[in-house]
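Here's a solo chain for you in structure tokens, the form predicted on its own.
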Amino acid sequence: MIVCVAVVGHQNNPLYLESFTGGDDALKLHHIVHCSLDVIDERVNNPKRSASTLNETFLGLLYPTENYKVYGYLTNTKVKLIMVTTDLDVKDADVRSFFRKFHAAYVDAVSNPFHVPGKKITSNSFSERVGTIVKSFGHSMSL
């Protein structure tokens, strides 16, 4: 179950994030994907890495923690996307396949000519969108 997405700008700012547990964890949430910001930078900046994977956008399982598993996705304009799952056997392919849906979601709503650019997502219709693809993820994800 994913229990938190965000999307963090190039410059490290906070342009959206959502907690999906219904309690008191948001703080807790904000936290573990601050935390790992060091981890996406580390792995940009230090890339070892072959060539071909250079250009990979999504970075796979940032971190585990006790109870939580971070993924992380970079997109070509370094805006970072982070989910934050309970689940320990999820599939690299489930994963990829929500983080191309939340790019896609992401792509549409900052397309909107009245977003500013480097400013909170505020929109209505991407965190319906957003709810809507972190329901799907696991039971179709893998058709």
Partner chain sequence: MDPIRTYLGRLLLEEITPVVMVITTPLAEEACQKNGFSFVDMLLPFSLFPRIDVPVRTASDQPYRLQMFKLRLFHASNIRKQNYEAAEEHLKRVISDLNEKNPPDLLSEPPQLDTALTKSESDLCPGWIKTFNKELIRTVSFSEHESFDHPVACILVASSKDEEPINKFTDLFNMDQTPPLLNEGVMDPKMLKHYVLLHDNQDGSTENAASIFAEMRGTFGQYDCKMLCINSLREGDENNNEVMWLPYRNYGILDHGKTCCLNTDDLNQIREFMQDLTCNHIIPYMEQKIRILNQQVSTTRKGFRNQIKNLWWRKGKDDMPEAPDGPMYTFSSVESQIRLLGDYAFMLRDYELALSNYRLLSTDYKLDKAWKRYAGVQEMCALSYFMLDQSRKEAEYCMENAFATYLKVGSLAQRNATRCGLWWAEMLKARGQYKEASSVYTRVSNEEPTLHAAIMLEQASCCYLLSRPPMLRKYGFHLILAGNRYYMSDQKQHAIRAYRNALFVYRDNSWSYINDHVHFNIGRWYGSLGSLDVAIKHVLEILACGHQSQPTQNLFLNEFFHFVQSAGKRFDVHKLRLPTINMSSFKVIHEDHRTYASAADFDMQESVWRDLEEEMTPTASAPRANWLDTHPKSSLKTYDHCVCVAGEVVRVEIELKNPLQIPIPISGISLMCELSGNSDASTLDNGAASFAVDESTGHTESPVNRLMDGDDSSFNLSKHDLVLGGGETKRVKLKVTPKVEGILKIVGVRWTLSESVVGYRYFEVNTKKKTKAKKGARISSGKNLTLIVIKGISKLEGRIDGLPAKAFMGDLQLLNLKLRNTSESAVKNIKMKINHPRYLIPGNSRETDLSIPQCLGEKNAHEEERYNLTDNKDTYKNLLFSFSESNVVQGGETFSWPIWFHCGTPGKVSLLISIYYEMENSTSGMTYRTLRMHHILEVLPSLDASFVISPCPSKLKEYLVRMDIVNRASSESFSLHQLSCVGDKWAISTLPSCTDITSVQTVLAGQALSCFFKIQDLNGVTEGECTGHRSNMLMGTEGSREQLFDISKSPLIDFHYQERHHQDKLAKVSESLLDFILISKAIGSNFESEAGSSHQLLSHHMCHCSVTRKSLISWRMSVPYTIYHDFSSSICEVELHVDVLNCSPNQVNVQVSTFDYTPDTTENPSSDWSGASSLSTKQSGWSDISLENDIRVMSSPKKVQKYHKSTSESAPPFVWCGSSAIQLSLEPACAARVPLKVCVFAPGTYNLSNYELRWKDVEGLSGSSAGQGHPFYLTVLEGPHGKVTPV
Contents of the next structure:
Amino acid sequence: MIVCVAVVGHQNNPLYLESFTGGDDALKLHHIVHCSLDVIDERVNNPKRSASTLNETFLGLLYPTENYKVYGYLTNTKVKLIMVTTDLDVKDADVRSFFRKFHAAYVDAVSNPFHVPGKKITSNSFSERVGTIVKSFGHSMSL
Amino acid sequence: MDPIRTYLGRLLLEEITPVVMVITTPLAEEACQKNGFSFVDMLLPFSLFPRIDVPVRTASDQPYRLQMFKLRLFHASNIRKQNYEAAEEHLKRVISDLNEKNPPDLLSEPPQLDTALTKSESDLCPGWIKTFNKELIRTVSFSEHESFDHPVACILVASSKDEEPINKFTDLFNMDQTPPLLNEGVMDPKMLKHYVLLHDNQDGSTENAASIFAEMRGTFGQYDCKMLCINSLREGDENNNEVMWLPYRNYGILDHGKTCCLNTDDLNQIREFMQDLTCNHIIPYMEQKIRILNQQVSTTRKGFRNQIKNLWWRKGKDDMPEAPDGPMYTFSSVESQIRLLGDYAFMLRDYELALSNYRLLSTDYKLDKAWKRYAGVQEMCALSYFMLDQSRKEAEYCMENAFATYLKVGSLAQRNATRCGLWWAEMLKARGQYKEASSVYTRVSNEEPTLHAAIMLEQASCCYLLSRPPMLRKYGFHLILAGNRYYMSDQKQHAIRAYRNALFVYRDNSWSYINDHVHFNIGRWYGSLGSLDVAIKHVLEILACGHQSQPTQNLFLNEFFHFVQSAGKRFDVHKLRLPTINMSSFKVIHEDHRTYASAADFDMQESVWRDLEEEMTPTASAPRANWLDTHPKSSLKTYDHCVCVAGEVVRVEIELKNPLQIPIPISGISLMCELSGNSDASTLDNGAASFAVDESTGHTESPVNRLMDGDDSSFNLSKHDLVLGGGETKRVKLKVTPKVEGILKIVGVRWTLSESVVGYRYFEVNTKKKTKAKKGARISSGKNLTLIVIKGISKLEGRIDGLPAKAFMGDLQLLNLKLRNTSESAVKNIKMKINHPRYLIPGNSRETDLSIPQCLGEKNAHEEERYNLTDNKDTYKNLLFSFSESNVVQGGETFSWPIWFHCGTPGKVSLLISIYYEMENSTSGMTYRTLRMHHILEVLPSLDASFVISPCPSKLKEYLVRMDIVNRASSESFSLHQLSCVGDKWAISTLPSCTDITSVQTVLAGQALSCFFKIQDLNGVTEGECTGHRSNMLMGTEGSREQLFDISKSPLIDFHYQERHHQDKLAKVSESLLDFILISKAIGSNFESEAGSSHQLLSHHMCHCSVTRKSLISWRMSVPYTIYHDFSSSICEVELHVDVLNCSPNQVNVQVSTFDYTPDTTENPSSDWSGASSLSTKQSGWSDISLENDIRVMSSPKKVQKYHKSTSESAPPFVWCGSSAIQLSLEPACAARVPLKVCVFAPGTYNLSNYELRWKDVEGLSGSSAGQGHPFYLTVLEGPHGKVTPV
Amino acid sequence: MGREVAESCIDGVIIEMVSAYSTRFYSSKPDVAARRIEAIGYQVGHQLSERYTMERPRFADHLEAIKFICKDFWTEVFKKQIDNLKTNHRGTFVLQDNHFRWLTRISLDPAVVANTEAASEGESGADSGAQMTSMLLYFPCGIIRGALTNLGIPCAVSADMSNLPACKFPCDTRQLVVLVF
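Next up, the form predicted in complex with its partner chain, please; the one we just looked at was the form predicted on its own.
Complete assembly follows, chain above in first position.
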């Protein structure tokens, strides 16, 4: 299942971070997300990979921690979407589709005229929508 | 770079070196112990040779030279594998005394980003970590699977005091104090032996020893024997001890100051001995051994045939059972031989040879599934690759392989895995692949117990920082992990150190969650270490954590308070985050010449007051200038600084917000002020500057104290206590009262958070204001922090007693304005200005004692007080009321003045009253002051009366009035008391028919009623007639003789004029007839609390009521109704006349025309003069007559009355005689009488309706009586002659 | 997702907004009005770029981003592409739209033109018209700037309407790039 999703602004400031584990491991998740930023920077900055994957928004598996897998997604506007999951075998397609939905949700959230760019996303509808997306992700995995 | 230069290179050169086993007799040890160290220790300093230049030849006779060499000396008892627990103990001890040696500095500032990036590795991760690594590696030495720890040589030591030392030597080696590995047959017992005879010079001369030595040489051979003489230091020559012990000191031995009996000769002897041992014995021995082994190996294994054989042979060995760590190999086995060869080669730096052998061996071990050995060999491969500095990929692959394999082997080889990992990481670091190194460290940390893991993680974090580009976040994360581990294995200092180093990663950007955690833990640990100040400093950072959950906030707060209490002393915290102060809401309220009745009045805009006080104050344009110029010390500088008066309160309003969800008690909120005695303008600025300065210097000495000391003498401050609920925001009004004149600086605000912590904050607006003041002081008037305190002067405090917040429309009350002079000097020349004279009118002094409603009665009407209404009208626009010169309010006394209060239209209205007064004796510059009172009044709707006036059909001067009253009050009911029409030109009376309006004297809430009256115009009515007519009408019950109120005297009339003036604006009809005043009483009120007595009076003023008419003019035909006439004598002529009244505001031309036939309605209502001419064509001789008639009418109406008989064929029973058309023009509001005459030929009743009026006013507005005039019937009877009876 | 609005409504809204800002709110100080309008455009562009760059690979360099603005972004907003893109290779790009939609319906007030011609001093009339049009152009400038900034290209965008309804938008990323580095 997905334990955490996060949106990080282009100045690496957290815009939204939601953990879906009941427990209070928020701190750890914060750390994981925070560290994954390093990996994203690294991925983006040194283009050792081929040009095709270089500019793709989906960054794939950022790094596996002992019991998590961290996936990343970098939009054109340098906004990072990060997903932390405990599933060991994740199908790439699933993650991609998840990020696509997540990105759509994010775009709608920031298109809200009352949202201040660069500030935390505090819209309930956004969080609800993300919640449903996350659930659906888990569901599709179980199928 | 050259691998030798790298850290790993040096490490290998020191760690993988030949081991020399030392076996001593007890006596020999004893001799050494005199100096406080063992024999090994004695040799130790001389076992490292920085530059011995030894020529060596490789197996293939390649000559090369060894520069730096090292021997590892171990006592035989130490040559054994440590078991795990012992190793752990050892390492713990190492860490602890490393800490004692150099404790981490925790009091310096935590590093910043830029500094951390510039640091090199050495100062990034502390040096003791390297030593720890070495120790960690050493714990796995003497393992059976690798042979570079196997002793190359053995030194047997016997003392010269031993009896028959020769035997000693032999059984020394055979005794069981030889290491177990040797006995197990892992090590090769055939090693180079060296025999040392130790002679203690203090035990007498060396003869005996020499003899023994000779004997030894005999038995063991020339070269392998050596005699050492020690402790040859005599008493007396305590010469350069320190210099001699230097080497020992460097090795950390000999820390306890024991008497040391070695002298220079001894040391030199030892040095030579070691040198000789190394160069002439060990190295050649190894060299030779390498040759031999190489021979064997190449014969057995090199070459294609051997390979095949070997393979096949191993295959055959496959069926043998698998030992846990592979099959057992004795030293004699080929594998051990090869391994030994490799290790020797490695130790002699012949890495190619070593590598080839290792690789050869690795395949064998692999086939044998001897995994541990395999791993060891792989490890060595990697190292040799590294030292050869070739094919990095291979090296890493081998390392990886070794590491993985060690892990696979499991707990037995776990520490080996660690060592391998360390070497691996070092290798990567040496090649600048820091990121990979850090990941290796992380992997190692997973295998190690907490404390070691912490150290590994810290190294990993260093690597992340050193990697290019630096991966700061990972650095931080791993430091946090390390710190956490440190904390778990209670190494608090290290935990703090790690966290502190991580701080800067999270500081800048808004990862507050982590930041809070870090700060909090640092604080907690500092607290547990006892350095509370730092702890508090750190916890302070996170106090305002609104984003955290409530329990977390609780935790933080409690921890904080716990620290503060345990710290005991009072803390003054600059910019304490709790509560947060909203500086934008900051406001300074001070009173210069403008004083305010209450603080709320300050909110009114200055401009409003200015307009109000315009003609009252001497110079409204720049009111401060006039007295500031008279001020002795005033300069232009001080002009835009505000002024306050000594002894008067200066208020400061700020907004405090509690960011947390838990309530916080705040006590003793007060200002911090400075009152400097001299009122020189120049000090203002540098004063402000000085504050700016010591803000920057961070307030070494608590400003709170500094600013408190003055307060008892020069000013006193107010203190507030309050509790801010979760997320609550409160406004506090702080007061400072300067006592002496000077310059008052409001520096900041100070508060105490739950009795434990004093927070203070400076007002930065001070500096902002300086810039603002350029543009104009207006903007920053509310934020002025520097006030000139001038000498105390008299001040009036004012209030209006019983001014209600809510009142009904039309409410009329007599209020009391109370002015109290708080000072001792008198004030004079008081003037008052009211912005809404419609609501408030000052009465006159007599009325103070009066009481409503008696004072309004007619009885005590002071005739002389009656205002001259006409000239009041204009002055009432904006009432400036100046009290009589006589009243001077002495100091301390109260002056009261009556004020009439009357409510106008419903709605909210803000009443502004400004009272101007001058100082009796103005010692200070201020000559006058103004007292400003602001009151917001809500007027509730009450009775709403409207009038419809229609002319009375019967009489011209009388009108019927319908008064519609609606009670719009919510629940109040009123009783009508009196209806009056203003002025004495009108009389009001009830209709004779319905005198019973008394039945409807009270109007309940929401009720509507209408009642009818008759009003009569008293114009031109002689006094005789108008007696009995009254302009007031009592509407109460007939029985109750309530008194009438005299509306023609103050204040009713004044208010009436205000109302009238006000209603002028909305009066639509230009022609206004009269004004009504309806006086009613509130009964059954539920507003008694607000509105005072239940018998309160309401006066409603309905102005500009006008008569509603259909036409411009009204007329009536007045004749006797019945006439007796003697027709026998003559025909009857009846005189009658039409009264025409012009009701339009402008002149009207009227034409009265009579005709003797009943006109048909079709052509009649042609209402213009052309129509009249058309009509004249029908009637013979109309037009020509009309003209001259016209003139006649204008000239003299008398002549109209000539009469001639009409000759008309269609003969009605009567005929009009006289002029058939009369035209006249009427001035506005004046009447005329048009005489007519009619001839009747026979008795009967006649309808005299066939006359017509047409009129036209100058504005072309015209009309005509609809066809005929009002029908009028005349009855003529046969009767006595000439007897006319008027009715 | 494909919610659409009648173009006339958009035109109406924009014209109303411009007139409201330039004549009602800040009639006295046109520069403030311009800044406000530009700011609105900035936010719009910021959010639109966020939306229109979904499902696209990231841009390798500035030129790609600018091309995106010219092609896809412009098509999304104006149903047509930028007609001409020029650049001096030192950070200045000129986007030219030969038939800028929001200006097609703009025409100078004939009355103004007439009486100004009658009064034989054509400047004021032309000025007022030009000023009005330029006010209208602050909005698209803001949009472009917002979009580019959000794509990581801080720039300054101006508008050149020398010959209507063609319109040029010079985007200067240079000095800001200098600032960035």
